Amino acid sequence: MYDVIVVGAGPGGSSTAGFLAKKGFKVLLLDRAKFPRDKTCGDGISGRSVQVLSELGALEHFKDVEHQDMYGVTFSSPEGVVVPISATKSKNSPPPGFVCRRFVFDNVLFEHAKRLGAEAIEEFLVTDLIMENGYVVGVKGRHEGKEKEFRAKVVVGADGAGGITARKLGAYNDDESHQAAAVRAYYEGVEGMEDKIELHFVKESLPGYFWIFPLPNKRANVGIGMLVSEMKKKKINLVKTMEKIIQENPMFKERFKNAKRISPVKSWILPLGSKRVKNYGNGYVLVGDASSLIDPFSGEGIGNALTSGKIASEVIAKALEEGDVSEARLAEYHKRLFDLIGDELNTNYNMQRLGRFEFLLNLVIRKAQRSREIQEEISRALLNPQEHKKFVKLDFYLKVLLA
């Protein structure tokens, strides 16, 4: 008998294992891989995440494990113009994100959970929910080939978007206008990256883009994004497009004249936070992908992960202390959650709407290349997400017009 049982042991179940286990709770976290595992995504590790990061006790640990430090974005628009924007650089405080393989970030945080206090079984495959009462208060499944149960006051949810939670709990966030596919690779030659991620709006990748994160040596995790449903309607495959932008378009070809492809390319679906899932009930919450909060704009999911596992321990830490563990009770999980991020996801839903309009990111990036002002308006809003509202504000795109 448990406390906390954790399903998954990506950046949302490791962060809510590891406040959790600190706050003194037992906790079990299981996973069905064995780690280190890859994780398909684009490696991006946002000012959001170095936050939690640091709240945790866990970005200490990155130090000493291969990542590159990012100090700001390059973006490209439709028609070729690029435009670099810096973030300051400061010797008394972390870089404001960096590039890290999921392969060793996740175990990172992982092995952090564990030195917190939570017990951990890879190679566990949970198979059901045990549900008592109209409370979730287990889990079943399969270890070692042989069938096992634990039980818990609260089971956290944190398998990804086709985990067998959110399926379960009838949270799966399954509408193609919610969903974005991407695919992505690693590359090693890769000429011309500088300290900074690149989010390229390529005509082919729209409404999304194509990108390039810098990695150690001259690698890079380079990839492309798309929305589901739009990617259906124009009948595009990701892969052929990738290798054609990298193949044929004149910002990129010279770039990757001599680079070479150092994995196989992989796909995945993001579920986006534009739609909102019931992520709380009795007896459980739901975190990260789990819980659909990937945005719907940057297609940046980890920040918002640890978010909600911060959150989530939080809440149920109180709620175990009440002894209280019901819907209503972890109701605050949800609250609080969209209270911080509610609106963030909705202006970046109406930015990837803006996204379709190519005229509209020519204007952008074309006046921003021209104006400092512009540049650290951009640059404010990345280090801040939630000045992203900026974006879809009439008085901003006025303030571009007269740059």
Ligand SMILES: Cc1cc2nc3c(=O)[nH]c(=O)nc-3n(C[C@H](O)[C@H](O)[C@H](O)COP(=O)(O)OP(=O)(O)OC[C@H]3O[C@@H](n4cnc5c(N)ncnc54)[C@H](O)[C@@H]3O)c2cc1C
Contents of the next structure:
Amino acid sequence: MYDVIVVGAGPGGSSTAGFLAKKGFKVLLLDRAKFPRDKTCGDGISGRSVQVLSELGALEHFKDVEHQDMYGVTFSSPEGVVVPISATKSKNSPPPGFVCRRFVFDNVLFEHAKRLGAEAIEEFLVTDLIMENGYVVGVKGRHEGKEKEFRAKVVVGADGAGGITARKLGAYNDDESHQAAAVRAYYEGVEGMEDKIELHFVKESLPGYFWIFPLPNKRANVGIGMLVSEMKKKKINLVKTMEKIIQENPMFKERFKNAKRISPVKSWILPLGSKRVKNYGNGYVLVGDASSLIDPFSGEGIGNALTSGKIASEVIAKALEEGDVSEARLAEYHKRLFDLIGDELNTNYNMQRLGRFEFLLNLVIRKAQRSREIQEEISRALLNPQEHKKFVKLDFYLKVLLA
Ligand SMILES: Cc1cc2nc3c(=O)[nH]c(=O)nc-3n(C[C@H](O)[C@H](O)[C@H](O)COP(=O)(O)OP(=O)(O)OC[C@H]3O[C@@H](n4cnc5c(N)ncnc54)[C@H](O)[C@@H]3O)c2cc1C
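Got the form predicted on its own; could you also share the form predicted in complex with the ligand?
The next block holds the full complex; its first chain is the one shown before.
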């Protein structure tokens, strides 16, 4: 009997398990994979992630592994204007984010959760939830060819997009207008990369973007993402579109001239936070992608997975101490999480919708290239998600027009 079973050891699961184990609870962390394992991702670790990693005591462990510090974002518009924006508080401040292959990143976090006291079983495939008297009381699964069951006072679903826990609990986001699809591959020998992640709103990638996230030794995580509903409506093949951009777009064909793809192209789904699912109930909560928390504009999900893990651990800890793991008690998790990120998700959903207008992207990026004031506005917003609100207000576009 455990206090908490966490299904899935990605950022959402390892952070929940780590925070709870740190508080002294008996935690079992299960994952179907053997670590280290890959996860299809852009590998961009934002300021929000850095904050939670630091609170968990995990940040220092990234100093010793392969990663690339990042100091801002380079944007480009459909008409080909490029503008690099710094996102540092001052000249000597630490990097606000970094790029780290998930093969490496998730393993560091998984090892950290174990060091904090979580018991872990790899290659354990959870196949079902155990329900009693309307409560989730454990999980069933397969490990080393045998059927096994474990019981706990609370089960945390952290099994990512397409996972079993959200499906079993009726919380799965299968709405194609609130899901993105993305493909990514690793390249070697990409020219012209600097200390910034690159988001390119090239014509071929709209409504979505093409990214280049720099890694050490001229390697890069390269990909493209788009809303599933739009992709299907326009019959877009993401792999072919990415190849076309790399081979034909004048902004990239020179940069990729000597580059070599060093991995297969992989695709995966992104459940977006523009759709809110019920992520708590009697004896359970859902975190990260299982709770559909990905930023609808940027596609960033690691920060919200870590944040949801942190808040879930705090609410679960209190619920366990009070001996009440009912839906009513665990509802505090949903409330606290959306009090913190709800507004931002709504705003960024509106930004995603505005981003479909090519002329707006052209206008903002063209003006940003010329105006220090607009650059500073964007830079502040990169550092502080609360400031995203201005991008969906008329005032901002008037300021842009006058800049
Ligand atoms: C192409 C692409 C690019 C992206 N780029 C970025 C980016 O640059 N930055 C960013 O912040 N976000 C990005 N995201 C989003 C990010 O990858 C996710 O939001 C993040 O991984 C969510 O973490 P998680 O812990 O909720 O789930 P996951 O990382 O998916 O982890 C889920 C874990 O559960 C395990 N699991 C699944 N089913 C079971 C089962 N039945 N039994 C046991 N274990 C199970 C899996 O093995 C896995 O380890 C991207 C996503 C995609 C698809």
